[in-house]
Structure formats: C-alpha cells, structure tokens
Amino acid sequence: MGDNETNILLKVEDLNIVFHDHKRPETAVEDVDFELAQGEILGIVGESGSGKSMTAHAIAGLLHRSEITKSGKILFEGRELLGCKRSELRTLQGNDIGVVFQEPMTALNPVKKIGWQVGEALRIHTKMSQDEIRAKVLEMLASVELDNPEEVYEKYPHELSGGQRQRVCIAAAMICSPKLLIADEPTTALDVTIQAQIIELLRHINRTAGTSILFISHDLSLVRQLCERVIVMRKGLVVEEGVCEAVFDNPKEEYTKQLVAAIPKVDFINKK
C-alpha cells in the first residue's frame, strides 16, 4: 500500500446495506471501510452471511432490489458508485470493473457459444469490428490457458468442464482489461486441483496486467496463497484486517483465531 492517495483505486467508506424484505430490517453490511491500491490483491473472508459477497456486489453495482437501502461511499478512482446513475454504472461494468462469480454454469448463457459470450463486453464498450473482436477473444481464451481456443470459441457452456467454464468467465471479465477484478468465491464449485490452477491464473493476471483483485472467499488457505492483505468479516462487520501473514500467524480477534484454527494443515503455495 503506497502512501500516495493517488495509488488508491478503490475506497469504501462507512458502507451500510440493510434489507427490508422481512418483518424487521436486517443489516447485511455495517460501517465497512477499506481501501484497495492499484495492483493489489485484497482478500475478504468470512462465513456464509458475513456480508462479504454483499460488499462485493455493492462495489460491482449489482444491488438493485427495491427493498435494500444503502449508505456510505464507494469511490472508484474518485468516482462515487453507490449513488451514481445506472447508465454510469453500465459504462464501468465489464469495462473498468470485471466480475467472476462462484458458479460458472449460471454465469454463462447456455444457448450462446463461448466466443460470442466472451466478446460481449467488447461489442458493448468498443467500436471494434467483428474480426477484431474474434481475434481479441481468441487471444483472451489462450491467455487464460484454455487449450485449442478456436475449438472452445465454437462450443457451448455444457460442452466444457467446470474448470474450463470458470476460465471462460475469467476471460469474459478480463476482455476489456479492467482495472479491478472482483472474484466472488470463484473456486468454490471446483475440485482442489482446479482451484489451485485458478488461483495461479489470478496471480498471473495480477502480475502481467497489473489488475487489482478483490478476492472473496470463505477458504482462508486460498486467501493466504493469493492475497497480500485480508479483511475478516462477521455478521456484516469488519472484525480484523491486515497483511495476510500477520493476520494468519498472529490473529488478534477470537473469531479470526477460530477461522485460522480450522484451516487444514497443508503446505501453502509460496507467493512468488
């Protein structure tokens, strides 16, 4: 984290999200504050219902239900996202902010070919020709280490494995070279071997493209492998944050101690 304020890509200030679809209001996120620097990988961890995904969706501009109230600030390169118009958000979504979700099968359209889906953001945000889009999509499919990009381009989602589908989702999220990639539980639906490959791919994207990554997970071992800093959330609140090694090796809060104690004792992949 640099001292220079201009190094900050994303700043969340006093974020509150309250649901009003039950008999009494339910606070999903309460007084959340954090910053993400350009080129940084930040993890948000917590159990189901901790508010981590809700925070990510607020940043991505994906909270549109009428029974939600939101307050605070989400500043992306100084632009306030929480209260901005939908039209403004749409220019950022897919262009400057990419999102990868937990279950690639639901994120992909079952009746559209892979090439069409990965190229969609280019059709929306650029004036590239069809040939230019095709070339860029093939380049992107290769960059996320999918074998035979030409074949994958012509396939439908059900013809790919879960790991391949998640690589396609990452390619679609990265096609416009966003400054921020939000990865919301991107490995949960995958087996351990494929999880490790996706983590390595995200690390590679961060290194080569300089993309900032907000990595949402309940799996602390994955966060430790990938992230530089971590935020621990519980019941909508940030209970602890800091450099990953410090938080994992010397947790201060009882809740974090319990989470760390539950991590399977395996050798962590060294961050290079």
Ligand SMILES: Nc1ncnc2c1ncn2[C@@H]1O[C@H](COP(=O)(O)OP(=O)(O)O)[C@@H](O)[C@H]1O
The other form holds:
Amino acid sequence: MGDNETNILLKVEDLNIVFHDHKRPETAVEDVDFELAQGEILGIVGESGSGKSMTAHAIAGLLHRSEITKSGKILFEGRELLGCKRSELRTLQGNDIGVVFQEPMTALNPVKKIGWQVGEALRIHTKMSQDEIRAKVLEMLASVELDNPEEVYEKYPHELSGGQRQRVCIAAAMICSPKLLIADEPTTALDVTIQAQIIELLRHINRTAGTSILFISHDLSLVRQLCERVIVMRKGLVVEEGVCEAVFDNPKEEYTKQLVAAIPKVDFINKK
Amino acid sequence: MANTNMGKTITAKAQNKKAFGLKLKIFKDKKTNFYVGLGITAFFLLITIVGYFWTPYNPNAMDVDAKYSAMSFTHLFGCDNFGRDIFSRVVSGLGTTFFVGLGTVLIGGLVGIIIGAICGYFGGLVDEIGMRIMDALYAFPSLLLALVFVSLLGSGKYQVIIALGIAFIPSFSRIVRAEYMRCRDLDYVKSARLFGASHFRVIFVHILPNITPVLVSSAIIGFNNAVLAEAGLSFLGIGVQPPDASLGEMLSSAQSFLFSTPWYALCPGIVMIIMILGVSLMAEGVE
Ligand SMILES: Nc1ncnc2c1ncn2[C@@H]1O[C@H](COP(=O)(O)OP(=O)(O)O)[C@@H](O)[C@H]1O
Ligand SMILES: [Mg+2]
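Instead of the form predicted on its own shown above, give the structure for the form predicted together with the ligand, please.
So here's everything in the complex, that chain up top.
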C-alpha cells in the first residue's frame, strides 16, 4: 500500500452519516474507511439498506440537506469534499466525478432529447460550441456501443429500452472523461444478458480511459466478475475488505459467508 | 418530512382545482372538449383581431337617431342609450377582455412560477416564509384584493391588470410549488445536479419543461378567472373606464335599461358566457 500512496484517487476516512428526520437519529453509515486507487475498480457489496447508496451519495455530494449530519473525511485527489462549498463541489461534479444510477427509467429527463442530456455536463463545464458538443456527444454515444448514434441523439428516453437508457446514462456520466465513475447498482434493473453487456462496457471504460470505478451492487457474482478489490457492508459498517478472490474464496466474517453461499452456482462454473 | 411531502403531492391536483374554481366537462371525450373549446376560443380571438382593425361602426360614435334601437341588420346587437352600436362595442370590448386576461396571467404566472419554484425546490425556511406570504395574500378574496390595488393605483385597464396579476400570484405559486416538491427528489433532477448544474439551471432548464402541462392548464383556467374578475371590477365601476369598452363595463352600464333594452345586457353577457365556456372546455381537454 505504502508505495502507491501517491496515486490514491479517493480516500474515505471515518465517514458517518446520520439522519435526523425522524424522532430518533438514524445512522445510515458508520465509520466507513476505504481507498480507491487511480484506475482501480472497487466493489461495494451488501444487502439492501446497508448504506451503500448513502456512501456513494456522500462522495458524489448529494447529501446537502439540513436533516443529515455527516462527519469524517472524503478526500478526492487530496481535496476535502465533505465540508466544501457547493459551488466548489459543482466544479467536480460531472467533470471529475460521474454517477450512474440504478434506474435508467427515471434517471433521464422525460422531456429532453437524449443528445441534449448527454451533452449537459459539457455545456456546464466547458466552453465548447454547439457543434463541438454535438460531435463529442455522438462520439460518446458510439463509444458506449449504441447503434445509430445519430438516431439515438434525436430520441426521447421513452423511445429507448432499459439497456439502451443505461448506456445513455453511462455516456452522460462519462462525457467529460471523469477520473471517478460511481455506479450505484447500474445493472439491478436490467435483464441478465443486458447486465453482462453493461459490466463488459464498464470494464472497457476502465481499461481504455483509465477511469476509476466505484461499483456498488448487492450481487456478488457481478462484483466478482468486475472488481479487483471489494468491501462488504452491513448495517452501515464495513465488515470485510480485501482482494475479491480472497474475500470470496475465503470469507472471514459470518455475514460474507452467507452472501457467498447465496451466489447461484452457475456463476462459479462460468468463472472457471 | 418525507411523509408530509407525499401528502402534499397527492393533493397537488386537487389543490389546482380548488385554487381555480371553474371547471367544465360537457363531452365525455377529452379531445372533443379540447377541440370544441379551441374552436370557440379561436373564433372569438379572430373576431377580436378583426375588430382591432375594423368594426362596423366606431364603438364610441353616438348616433342620436339610433338610441335604444333594437337588434336589426343595420345594428346587429342594437344600440345603447347613447346610440352606440352594441355589436361594435362588444367586439372592441372583447379585445380589452383578452388583453386584461392575458396580462393578468402573464404577471401572475411569471411571478407565481418564480416564487413557487423557489419555495418548492428549496423547501425548508425559504418555503415556509414564501408560503406564509402567499397564504396572507390568498386569504383576501381576489376581488377584494384587486379593489385595494385599484384604489391605490387608480382605475383603468393597466391598473386592473396589475391588481389582478398580483391577486393571482398565490394560486399559481401554490400549484408550481407542489410540482417542484414532487420533482425535486426525482432521479433525473439528482442527475442534473450531479452534472454540476447550478440550482438556477436545475430549476428552470431541467424541471420547468416537465411541468408545462400543469402550467398550461392553470394558465387557461387563470385566464378565465381573470376575465370574470375584470368583468366584476368593471361592473363595480372600478375596472376599465368609459369610454373604453369592456364586457363588464357594458353589463354595468346596461343595468338601468334591463327592461327597456334587454339586448344591451344580454348581448355582451351571452358573448362572455360562450367565451368562458370555450376556454373552460379547452382547459378540461388539456388535463
Ligand atoms: N430519508 C431517510 N431517513 C432516515 N434514514 C434513511 C433515509 N434514507 C436512507 N436511510 C437509511 O439509510 C440506510 C442505508 O440506505 P442505502 O444507502 O440506500 O442502502 P443500500 O445499501 O440499499 O443502498 C437505510 O437502512 C435507511 O435506514
Ligand atoms: Mg441502494
């Protein structure tokens, strides 16, 4: 670890997230610690409600509400994100950090054309002309392996399938070539075959663009396919952390053992 | 917090209806409603536009010989107590009515959208303060509120527009606020924020186009209410001032001749009713 200290992209230290919108304060994330190196794919697994999304939202800067208290540190290239001003955060959002959500159905604006939505981050962060943005968007749509980018550009979200929409979301998140892509259950709403394609696409993005990916899923087999390292979360706590193979082949915690036992056997056969 | 938001969202539509009372449904089919309404409205709009350039008689010209004359081919709607052609006055009055209606919706709508969007999007203290001001404004019947403004600003076409426009802000802002509360936590809004969009951009570029159906139907119903309110103000003698014609002003002047020359009151009255009907049908179809 010590020698690659310099290419740490993201460092989360003692992250705590507490909700105060009910009578009793509710801790969603407790003392979470992890690092993500440049070019690495890190998986976060855990059952639903274990605080995966909240961790991701905190990193992306979505938890700016008064009912939520956060403590700890989120260092992105050494910059503290948790306490920084929204205006400062905005210069990173979409530019250095891209996010893909679980539901491609709702993540796109229903009344805007696909091309417009994919180009939005460029419009915000760069001074490119209309034509340059259009060209870049078409290039991006092609690179997420959508057929007929020109056609897709002019379409509205409801005219696309779930898988196509998720590709569009990935294109929109990647348009400014961010250093970090946060993918929060990006395949959960999709069919198994489409899932595999999206996973392949993420791997491709990681290899070609060198983008670090924080891949969140409740599906261990997907994490195992894609990630080098994994952290296992439960009830807001990190219960286990390590290299994928080691964690899954030799789980130390009871909870991880249960998760591993729940993976359908077919995936193991495929893997070998 | 989450729960109360949900409750408010559900009542948004109901609130829309409550805030703007008038609603009509004649045909079963929404499309028929809309097209019949559109037809009627377009017809009146056409007459208004033609009337702007040409009316059979000068609406303010008095013909002593034609005083109180009944409906005929020379004077389609007859003449009033000054011998003015009622048809010409109705046509030019329609123009005033449209102008006041549109102006009111424009002022009330624009300010209402801004206030409603900011309150609904940000929530919290901003919302609390903004909505209490709107509540206070809404607590006055809009006619009474308009009365206050007219007495402050004087009477006339433009004063009526400003007065009614201000009186209409609360209804618009409430509807818009409810829509923004519904939209602000949706995934595509989060996505927009995650692209680094400013609040301003999220509010007006990303969310606003999504609520246009609601805006259009509120604007149409608001237009109707403005027409009625203008008629009410003019009827009370504090709206559009003579010799400017407006439908409400004509109704007001016709009071004294209700039995001797009933067409004086009936003609502008019926025209107004049909016009309101047309616009209401259109509003029904839009939803
Ligand atoms: N608005 C909220 N108020 C209170 N607690 C919340 C709220 N949203 C989420 N939580 C808590 O955060 C925890 C983690 O949620 P989340 O990160 O979405 O889980 P997941 O791992 O499924 O993505 C949940 O168990 C829930 O108790
Ligand atoms: Mg989640």
